[in-house]
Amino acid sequence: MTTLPPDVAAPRETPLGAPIVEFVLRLGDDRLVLGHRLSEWCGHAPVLEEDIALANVALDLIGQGAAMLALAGKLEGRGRDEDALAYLRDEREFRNCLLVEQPNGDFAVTIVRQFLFDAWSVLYLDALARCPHAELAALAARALKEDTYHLRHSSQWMLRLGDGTPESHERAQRALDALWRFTGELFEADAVDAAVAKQGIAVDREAIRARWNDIVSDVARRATLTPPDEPHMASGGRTGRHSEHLGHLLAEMQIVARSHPGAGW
């Protein structure tokens, strides 16, 4: 059973497009939104090295998102490029999971959110890198190299925070408890997934879930953290039902493009 977080608006869904377009949009939107979230740390991270590291991870994710949105636009065939898809869609048209749009919070929240996503993304991209769709497989293979580093980076911080001071441990555990309910959506499958599976783009979500649980459990154990036993999961992002946080993020991200339509630099 899935439930929406309390701050998600009434379930009014935007009609889905062609399954393959929707599938690729989900990949691109995850990375675009998370990359923008991480970019908010620029100049505010706790140490200079981490300021640079988070900025680099953000750039990786935004680059991945741009490439995937460009592919989605090509597959859609309506003349929309990655910029149009990033800056000229409304909140209900975005297909990112709810996890990536959650606010940064303190540093522990950002790290836990990143770790939970990274552990899933590495496994998901690894599966897609072997799919028969040549362009999608190539994008997945390239992104996989970057996300493997991202996972190593976020895992190391999980250990430092969880097995650090009493305060860092408390903050990391609190973040894990708060964000856990957004992880179930990562493993959901719907009609879009069923349709692309008929094209050979099939991802074994149960296998990924098992491996993800192993990764998360191992890191949490070594970080002296305890994953919560939370049966109720939030979902809706894949069909355009988002928390209020995405609207605020998009307002900031899209303001220049929307204020100066058609402008070029």
The other form holds:
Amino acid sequence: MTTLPPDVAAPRETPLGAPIVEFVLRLGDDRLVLGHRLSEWCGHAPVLEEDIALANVALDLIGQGAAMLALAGKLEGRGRDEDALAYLRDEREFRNCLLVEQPNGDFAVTIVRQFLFDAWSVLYLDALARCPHAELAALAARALKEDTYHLRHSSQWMLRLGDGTPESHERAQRALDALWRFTGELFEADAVDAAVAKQGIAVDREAIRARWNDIVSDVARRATLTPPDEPHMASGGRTGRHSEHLGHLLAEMQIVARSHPGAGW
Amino acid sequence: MTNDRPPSTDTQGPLWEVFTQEEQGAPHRHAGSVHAADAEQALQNARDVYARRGEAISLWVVPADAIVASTPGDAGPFFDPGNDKAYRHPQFYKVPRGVRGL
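Could you please show the structure of the form predicted together with the partner chain, as a counterpart to the form predicted on its own just displayed?
After this comes the whole thing, all chains and molecules, with the earlier chain placed first.
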């Protein structure tokens, strides 16, 4: 874990709620934040086809996030729906991992971030789709179908960028080096996970880590990329301690909803 | 019928024609085209551009270069002779009710 400056490390995070609510919020926030990040590419992608492809992935993720936040709100039982959770929570109340809030950077950063997430997400959702919580399992099964395609798409770009021109290779390697330290958090398990595991919602992080390593090393090898040997992993997103980027993202994402409370069209 | 198009000034990679099948047994119909560097990317781009709202159950992508097309100059000899021979058109039969897909 990296050392954060004092003002960031100060324990201002909101207290954790009921474990099952926290667990579902983490799932939903990952997807909402990554979906929003990808939506920033709309109209800016390198070619028209990729612009549409990234928008499709963004819409899939935002849809997944909305459904998961709706479930979190229901489980919480305080009358907050998915919109209230998406638009009216502050940075410290968001439970997404640090990886998904990292800025888009160049196209290689976006693709590497997506690939690292997709490879993890399909394994995580696959485990969750078999859990005894019926609603959660159904959401996971539906999301798994979408994320399986996302992984195919991002893997294809990993190969193309890594094994492409010297410049695309260098950018992809640089992105992999820069984002690697955010991958450790994906496999962390804390008290929330231990508590929901007692309800049968258990995802074996070590099993997932091993399979994720296999997927990532296989694609990296074929893409002529080298996963860095980076022992230091960043952490904190799951309890609301985020990098400086999330606040800016939320400011943009939430401004309309906050400026015009309850507005509709 | 020669492929004498001018060299492409397109910088987005080769062009692929996309065909989508809407349901089992239906023909694949031309839906449009996409740019892609290779077959897998063409298939993915076709999926993202033409099949993202469940419009298709199957996709074909074909390198646009592989398609040989008639030219406007062929129109006379190719297509006109059929028009003035009514007996070549199967329109003197009654189609039984209930027959679909003709």
